[in-house]
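Coming up is one lone chain in structure tokens, specifically the form predicted alone.
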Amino acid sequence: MENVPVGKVSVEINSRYGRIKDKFMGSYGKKPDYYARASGRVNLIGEHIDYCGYSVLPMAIEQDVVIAVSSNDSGRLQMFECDINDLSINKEKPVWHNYFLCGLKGLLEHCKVTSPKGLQCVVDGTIPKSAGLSSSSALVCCAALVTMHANGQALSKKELSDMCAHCERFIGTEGGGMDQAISFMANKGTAKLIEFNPLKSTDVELPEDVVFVISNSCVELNKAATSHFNIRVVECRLASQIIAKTKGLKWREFKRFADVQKALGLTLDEAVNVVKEILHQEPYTKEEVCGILEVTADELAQTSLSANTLDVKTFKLHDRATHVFSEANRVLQFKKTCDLKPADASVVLGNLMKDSHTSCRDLYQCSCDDLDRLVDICCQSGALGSRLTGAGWGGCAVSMVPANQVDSFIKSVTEKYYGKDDRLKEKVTENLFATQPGGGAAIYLE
């Protein structure tokens, strides 16, 4: 299995690494031993389905997290003072450095490191925060990479991806593994189809006549600080269990739609029809769910709920299930179109992106008014397709734009969205940009 590459960087030529080095020397009075880098990502299609067991189609972006590092025998993390042997991650008060601690703690536990090296670190990031571009997961992955290298461990990209997906749960987020997989497995110049169980990545060549443009709604949501994300995870879990029980399966053995679909031998289209057959459109009360599954409220908490969803009273199961099955189908159609390269490929892909946003907005209810307005403006400005990307409830839209219209597109979106708000005018360049498929995580030496 392929390991994370170790390359060379010239801080004299690369001004950004030079600035990071200068900051490190200013903080610690010496040069860093090495640098670790992990990219952000934009999910082109396949939203909120990775934790349901379905494939997604992201690409890494050029924006990234870089950490300059020096190791020692102090046993302390000097980025902010703490004992590496006694780490505490507070789920109740999420702060950015907790994501670093997730990667650090996860790697040490995974590799059973008993005498961890002390670390002096400087962190630098160019990924807009709380924007749905995986800034938090990039920090987790980068911190794990730092810790692995400092302690003389060697894990494959796949093992690192799996480990980082698991250890991000230290902060209370129950994601599915897409962000970590693309951060480690990306190849420059291509998107990736990421499959799960087992984890597998396949290069996807995007049309040459389009460019992907990211636009930030500037509405921020911290996934770990709210229960929106985990409520959706739980709703999908409950819907899969109710379908399983209704169809005579041992429902306690199921938590994901993909496993139920496979056990029942259904196509994705057939699965959508099963949702219509079994689940009603009105929200389910907790009491109703308990009645269907024949469990007490306490048993439901143990088998299906998460810590920050214990007080949720109702669950929208029909719409969440319909979104997941139809979105999983759109991912397969997107890849097939990229592979076959029909004459109207860009139009087909654009329509799939539009349908994805409609489903996220109406069925999964993970958009917001500002983001919907931004997506509409992007489509009016010439995008072939535009959709929210990332967890949602704010964050970014990704738009597929004809390559020869990128400048006019950016000008139009600038005027119609950012130009209407004095607070946003000054930050257009960092919130509206074209991006190319970036490469995966790496270690760099001078």
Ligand SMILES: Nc1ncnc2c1ncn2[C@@H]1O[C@H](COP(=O)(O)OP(=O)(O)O)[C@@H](O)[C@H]1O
Second form
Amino acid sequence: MENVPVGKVSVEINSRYGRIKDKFMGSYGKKPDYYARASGRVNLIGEHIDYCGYSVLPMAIEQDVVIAVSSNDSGRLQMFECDINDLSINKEKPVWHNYFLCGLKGLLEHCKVTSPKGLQCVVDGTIPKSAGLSSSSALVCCAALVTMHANGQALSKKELSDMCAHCERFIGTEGGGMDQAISFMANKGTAKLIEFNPLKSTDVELPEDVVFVISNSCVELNKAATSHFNIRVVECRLASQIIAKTKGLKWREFKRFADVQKALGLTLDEAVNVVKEILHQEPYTKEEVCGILEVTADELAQTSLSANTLDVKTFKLHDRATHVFSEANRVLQFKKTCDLKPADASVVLGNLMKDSHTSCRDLYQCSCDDLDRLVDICCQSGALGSRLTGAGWGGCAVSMVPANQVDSFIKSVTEKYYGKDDRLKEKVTENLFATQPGGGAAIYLE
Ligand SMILES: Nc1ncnc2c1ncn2[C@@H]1O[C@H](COP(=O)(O)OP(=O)(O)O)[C@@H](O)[C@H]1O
Ligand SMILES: CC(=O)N[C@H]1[C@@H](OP(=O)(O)O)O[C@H](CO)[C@H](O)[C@@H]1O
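Next up, the form predicted in complex with the named molecule. The previous block was the form predicted alone.
Shown next: the complete complex, the earlier chain at its head.
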């Protein structure tokens, strides 16, 4: 089982690590013992399906979270004042250090650390926040890595990925495990197919004649501070339970489409047809769901709802299910096309990305007007394919651009999207950039 690598880092004065070291010395009067880093990610295809049990296809980006740290026997965490033995996490107001506490608390509980080390930390992140590039998971993963190293624990990348996917849920969102898996298991130069149950990552060699460009709509949505995300998780859970019950399975044992599909022995195409057969297109009322599952509203809350979805009145089960099964199929087609390298590979991949965005926009309704406009502009500017990436409702689009057209693409998107808004004009370079598959988490010593 592969562990997170430990390497050397240069801390020259004007380098980023040099600046982090200066900040650390200014705060604590000494230099850090070591540094930990965890990368952000861009999901190329497979949106809102990891928590349904389906494979996804992300790659790490170079932007990351770095934490400089020194450990001691104080039992206290200094980055902000808090008692390391009283790690209550505030779900209502997910302020930034709550994400750090998720990783810290998760690791200490997972490894049953009895007398945890005190920590002095400085955090520095370069991942645009709430932009669908997994800044939250990078922070959680980096905090877990720091805590592991400081307390002399040694978990594998897979154990860390699973543990962080679990403990990030302390913040309140019921996300899947994609972000944490790619942050730990990424390898420079390759995208990954991430499969779940068991967790597994497989290299995906991307075509050489294209470049992936990230463009931020600059519409921010904090997942943990809103219920959009968890409502989708609940709609998928209810749809899978209704399909399971209608097909004679013990529905209470199911929460995810992939498990129902497997239990029924269906292909993904057959699963799409079962949705048409069983679920009506109109939204379901809560009463109708309770009637089908033969439960009271309270029982439904117990089996299927979450804290910030108790008051939801209607559920669009048919459309969410159709998106998930069709998106899971697109991931497998994307991977197969990358593997087989047909002559028209980049056209096929581009169309899969366009179809994914259409499904996210129309069936899953996790886009927004600005994001749709940005995706259209990217396609008009020469992208072979473009789609929202991450949770959506704002954040970034990812575009696949012919390698010899990247400059004209960036110029066109700059003029048509960012140039039209004074607020966006001066921040184009941090919001519109080409990216290559980056490496995963690491520990660095000077
Ligand atoms: N470098 C950082 N320093 C402090 N907090 C951060 C940093 N990066 C992310 N965060 C925290 O994570 C939150 C973003 O999480 P979320 O809304 O889920 O977006 P994302 O799609 O980037 O994961 C921020 O509001 C902040 O609280
Ligand atoms: C930590 C968390 O919840 N991350 C989930 C979230 O990613 P973002 O970090 O919001 O981009 O949305 C995507 C949608 O594909 C996945 O469901 C992922 O698991």
